[in-house]
Amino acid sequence: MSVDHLPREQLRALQSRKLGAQIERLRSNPFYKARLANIASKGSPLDALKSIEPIDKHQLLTDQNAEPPYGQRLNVPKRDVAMTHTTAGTSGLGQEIHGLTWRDVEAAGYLSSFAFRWAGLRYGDPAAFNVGFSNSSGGNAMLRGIQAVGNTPYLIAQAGFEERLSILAKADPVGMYGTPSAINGLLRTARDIGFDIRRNLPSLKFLLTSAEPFPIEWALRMEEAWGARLFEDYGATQSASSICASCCERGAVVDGQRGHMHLFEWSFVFEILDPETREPVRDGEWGELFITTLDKEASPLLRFGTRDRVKYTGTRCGCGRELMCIESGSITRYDDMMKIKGQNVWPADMEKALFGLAEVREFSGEVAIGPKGRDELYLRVALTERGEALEKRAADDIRAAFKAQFNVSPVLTFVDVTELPQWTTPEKKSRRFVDTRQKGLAQ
């Protein structure tokens, strides 16, 4: 059988051997050995597990800059290191760096092809996806995932819109992987441009997307314009640098209503707990997302807090699962991330960034849909000082910080002060930045 398809009973007892196995594997490592000290060794280790403290972010990156690059948490040699995963984020804090053993990165792909299995890829089938390469997870884990499939994916995410729709044109592929803003946008730009979706593209499938939340709307057009399912995945750089949750093939939303992602539970411990209790949510209830992972080497994380929020939908699904589920197109998260054209962005860090430059006065930000159908970084900027010579010499440092801070370029209109909202009493909190994206695509 499947491991995902074991009986709840099964599953959880393969967790708690795994988990078992892991803590005494990390006992002895210096990131661990204090949260492990008053851990019983006899017991179930599921049980146990609520005992240890939470990690969060900041408690990694202290780690790692303590003793770099990997942190004392680093539970094998250094040479033992086959590939480095760092968080695609800038929030100031910095990026996190995670190791990967050879098996680790092969574990990555075996778990990144759950999702396109579940969405309908099959041996020989060619599959696209719009991801760049760098040193963060997404890239690596999906090329490795499609290829434990059994096929070499088309990577069009180096190309313009319209070039990604010639290459897929001649590649004719089963399916593709793009967050909402990237579909969005191509469909889009194949309407501007008289591309025939459905006449170019006969044997597309599906579409594989994750990394934005989306409207039911928006899903079940995309559905109609690409002739294609939609699906949903889940995965984080800290869990193993992989998806770790994803639609099975009933898809994203199942008669009219918003679908579930699987919980890759025979690899992981997750908990979905209020954040101001800590007590688990129950059936229908929000939560944060927790991580444990029970088969990395390099880089283990007991009961790490992903900031993420998500729905519990329980543990029963119409293809017989028994696997936790958590609701698709929905994940936002609990502190003011935003991410931008692939780009995790905090608004403090905006902030910061034009108030750092002395000629801006005051300004306000907008993250919405443009007429290409992709998600813009809209700017109104007032400075201290208006003239055309002024704007321009403003216009220019600002797409320079945003290009080089956020890689992002911002679309931007320079208005008078009295245009913008008045941040003057500490009583009324300043949200200089709003999300549209969702009425965007609902449209």
Given for the second form:
Amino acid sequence: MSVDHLPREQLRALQSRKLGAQIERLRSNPFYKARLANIASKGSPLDALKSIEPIDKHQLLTDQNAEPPYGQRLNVPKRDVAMTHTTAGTSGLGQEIHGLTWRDVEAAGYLSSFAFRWAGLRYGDPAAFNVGFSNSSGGNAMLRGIQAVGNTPYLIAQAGFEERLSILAKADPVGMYGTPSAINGLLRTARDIGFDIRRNLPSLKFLLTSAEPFPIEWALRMEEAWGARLFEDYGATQSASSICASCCERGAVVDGQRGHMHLFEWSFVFEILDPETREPVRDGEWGELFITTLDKEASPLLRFGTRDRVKYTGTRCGCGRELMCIESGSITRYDDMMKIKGQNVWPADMEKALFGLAEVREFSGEVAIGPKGRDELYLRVALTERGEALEKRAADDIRAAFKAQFNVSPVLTFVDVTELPQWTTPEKKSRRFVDTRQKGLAQ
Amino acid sequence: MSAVNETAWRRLDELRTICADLAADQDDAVRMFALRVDAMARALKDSVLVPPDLEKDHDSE
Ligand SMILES: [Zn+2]
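Return the structure block for the form predicted together with its partner chain; the form predicted alone was the one displayed.
Every component of the complex follows; first up is the chain already shown.
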């Protein structure tokens, strides 16, 4: 039996054993000492974990600023750090840095290999690697993930899309790893230059993707166009330095519905908690993913709050594994959330609602303080055609959709598409929704 | 627990004993080899294999 097929009870026993050892290892660590002071050595470590104060990104940055570069949380001598992984720094708060020992480096590969094995990569199979290299965890861990079971004769991320396609045709891989944007871009280029993907890549069985959410329709379209099944993996640089969840053999979309990703519970403890009450969510509910590493040596983490918003989907799957699952294709960031008139609203959900209406071509939204001093959502919408009748119908549709889904009534203006910021400054990577309330309050 | 897993676990431990010997070598490349092979063995055990004594551990809980 392999570790991913452990029955739930044995899995808990393994977690308990590893966590107990981890807590003992961290008792003298300056970053963790105070957090563990009230945790007894006797009793169930998994129960004890719940009373340890969670960690967030701010605390990690404060720690590493106080003791650069790795912070006091580094639990090995500095000279044992073989590689480092850093976060992208897109939060604007700063870049986290996480050390890895050689064991951690190799473990990142072995853990990531489950994504490829479940997707169908077998001993010695060639796979194509579509992600660039840097200190980010994605490239390193995933390349080692393929190499843990298969071969990587061709790296393709360094080439333009057209050249990537010609390399792919020579390599004839059984699978390819890349972001949704890259998979999409390759397909578009293939169509532009008349490259027949199915004919040129006869061995391709799977596409493995991560890092961006995607609609079901997109997944189905990619599977059809590439003649391969789509799979997704999930990882958090902060705590895992490898991936820690992936779709099983059933894929990212199962019978037209979103499939799920299995969490790698044999090497981590996961908690999916309501971000406000910090109570565990139930099957089918959304929550924030908290990660505790069980094996990592250099930069271990206890109860790190990822700020990733995931949908918990229970511990049962048609594949027979009993690991906790999260929904595939729908992970977003809590930090993207906007609170409008007391309602939690995600820009991605509003975009989906608007683009779900056939008459909507493009739009931009602004959450601002209205004339009565209250939150207002201002929507500027460009329709496929101008005209009073169409605008009347669109206004009804949009109001009904926003009332039903978000309990928010937007202030609507219809504009020409050329008046929208996406049109006037397309080179600027602008978000469709902006929040100017802070600015409004400062005035 | 399947015998295959148990055999791999035991053989990896033997490999680690060999690595411990090699770690005392005078050549830096040999020492680094020992460090990295030992790290691979431990990572494989942590990330892929089931500890053979897990069942025993579980029963005694
Ligand atoms: Zn499954």
